[in-house]
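Have a look below at one chain only, the form predicted alone, in structure tokens format.
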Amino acid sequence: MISPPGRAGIPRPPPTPGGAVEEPPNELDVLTRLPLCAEAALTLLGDPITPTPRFFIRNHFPAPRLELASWRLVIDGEVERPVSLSYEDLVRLPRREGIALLECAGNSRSGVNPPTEGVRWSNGAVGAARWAGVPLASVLERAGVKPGAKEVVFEGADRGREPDVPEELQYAMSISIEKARDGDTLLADRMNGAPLSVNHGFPVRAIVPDWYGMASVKWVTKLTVIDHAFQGYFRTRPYVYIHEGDSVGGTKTPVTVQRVKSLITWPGEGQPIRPGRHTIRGVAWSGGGPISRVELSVGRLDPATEPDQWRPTRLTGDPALHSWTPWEYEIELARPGYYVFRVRATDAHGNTQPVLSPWNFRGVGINSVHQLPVVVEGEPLR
């Protein structure tokens, strides 16, 4: 839950960087170098807020190196007030922090089939951390926004080129005005209780609760307030619905509220157990709502088998707002054997995951029901 507003701790201005690229923590994956792309394995995640070293990292550019002295907030367009503030301008201001989850939109993309364009993520590019900074009201209400506002547009620093598209782009990502004036949607400056750092979009970037990340843009240099639909690059290509069917020129549904999804992070894949009484761990959450329940159901991969049963978890903490919820089921496997876990989650909505999402060209909003191949080796129980 973001608390409320305040001036209390205000931080002190973080160190400016040095000159160095900034390498991903040991902890994580690389699945690209530049730009950098990085993911946590399922094990490593599942603890109420997710220690930076074992956040996923999503660059669409190589991370720009911004200077504190230097940096400045633009905000333009639909604005009675155009305003550019400094970094200390900017944290002047009353200040909010809370726990809110990432997930990047192409999560779980490396498991659709057939193959989809895109990073091919696994399950790993999630994460809960506790963020402080500015709401974007605040920033948004001293420029005074004019009436026929529909969209705020977010700029990032970072720029660079994408295939077919001849000229230099710059990052750009919008929001809806209602999503701009939700007092939980931050211009963050600190991650973990710490300043930013540049692969998490040092100094300032913005946190977009319950949407997916791409909207929660790094580096952020520029907030333009518009009365129409942005039609940049990512909004309108790479963060689209692109269903089987689709017109090559029609109007696509934009990715934005996360969909409901769970995942498995104990044990991990190819670990094999033993015999015994094990607790299966793992996480759910939805944009949609909080966490109403989540449900289980462990197969054994043979011909004789009865069908699956669903078998409610239990919730281990309270249904989160922006955040995920733990669950965990204790079993025991007596057997020696191949067996299937499989996990769906349902939000306060009525909103369940389906056991395979619908395909799309993109990969996106992935959020099939989480299966886990499971080896139990060892002595059966007497």
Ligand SMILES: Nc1nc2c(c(=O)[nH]1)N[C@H]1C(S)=C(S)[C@@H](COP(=O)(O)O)O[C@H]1N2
Contents of the next structure:
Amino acid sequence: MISPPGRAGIPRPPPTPGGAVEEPPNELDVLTRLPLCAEAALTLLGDPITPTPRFFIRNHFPAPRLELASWRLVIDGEVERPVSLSYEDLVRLPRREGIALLECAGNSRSGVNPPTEGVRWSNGAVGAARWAGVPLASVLERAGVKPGAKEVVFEGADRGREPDVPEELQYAMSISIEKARDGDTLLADRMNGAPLSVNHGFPVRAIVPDWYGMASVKWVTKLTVIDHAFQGYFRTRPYVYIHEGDSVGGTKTPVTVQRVKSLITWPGEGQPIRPGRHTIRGVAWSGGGPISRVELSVGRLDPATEPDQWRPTRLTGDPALHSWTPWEYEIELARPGYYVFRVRATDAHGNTQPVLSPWNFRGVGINSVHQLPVVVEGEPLR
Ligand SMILES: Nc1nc2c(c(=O)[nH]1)N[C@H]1C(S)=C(S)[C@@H](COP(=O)(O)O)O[C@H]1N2
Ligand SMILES: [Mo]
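Next up, can you give the form predicted together with the named molecule of this protein, since the form predicted alone came first?
Once more the chain from above appears, this time first in line as the rest of the complex follows.
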């Protein structure tokens, strides 16, 4: 078995009650088995909707196997009337569906130097699916949110230990009350037209569009409305931006909205291409607004040798609200040789990708320009 992430030498024992290993789909590359972390190769991610077997999995603890009949969702805290809903109660509420992209905050961490703690994701911890369920807002309305509410904490049914904490932890994460009231934030029970699989949160998970994946809590069983900033382990320890020189006791900036980002999905890593005309393809997204521009550079790695020549690519498909936009670029690479492709996206609010994302201690929110070495060799295409 591959050892789970965590500080070297400290084992990370499991035990989600009833926790069971559901085999990951074999289209995914498994990084850790228990808890399961698995991602897709980029060549599998070029489509507007990611088929579920290609959708990454990020579990912090063993996945709980919940029963529909006994599942309940409790809503309490700063509410007028605490509520407890069965699955039947929940799915009878007015429904809503839409496409949303999830990206793990640690995606692309393996490219960070110096290395940080955390799962060493390549670039494939991202996917876009069609989710269906009930707006979180309607559930909150039934409970009646009190004035002064600041955040909603989602609790998952999964539990276990982290190396640096003595007691057992439950997965929990908060979002702002504004985001909770946004009609697009869902309690979802379906993914790509089917009930959620165990690894994606059966029976019900949160879907928080435009935020990094940690907020889309799986196996959700409890919502607590609070009037202060949540201080739980996952909110304050792994999912924060910590920069050099920050004080140890100080308040950390929580990881929330997805930064603008783009990836090249064709050609694949280490896949030589023949001299001739090619269509380079990829995807681009931003939690800060729709993508307005994606540019490709085929040049030298060191901008001092030869400055980047950013050339506009063609956005294909509709501009996606909470998801990615595919792009393509036709290029003539007549001569064999070694090239580096780089891609950079900009959103409607002018947010653009840095060549090198600011380094941080957790290796989160990495949105450096994607750089792909490409070898052109062999018989010319004709
Ligand atoms: N209960 C629970 N919810 C969770 C997690 C978890 O470990 N437990 N992982 C979070 C993280 S960090 C991510 S990136 C997404 C991943 O969702 P997926 O596994 O369906 O791709 O789920 C989030 N929700
Ligand atoms: Mo994540």
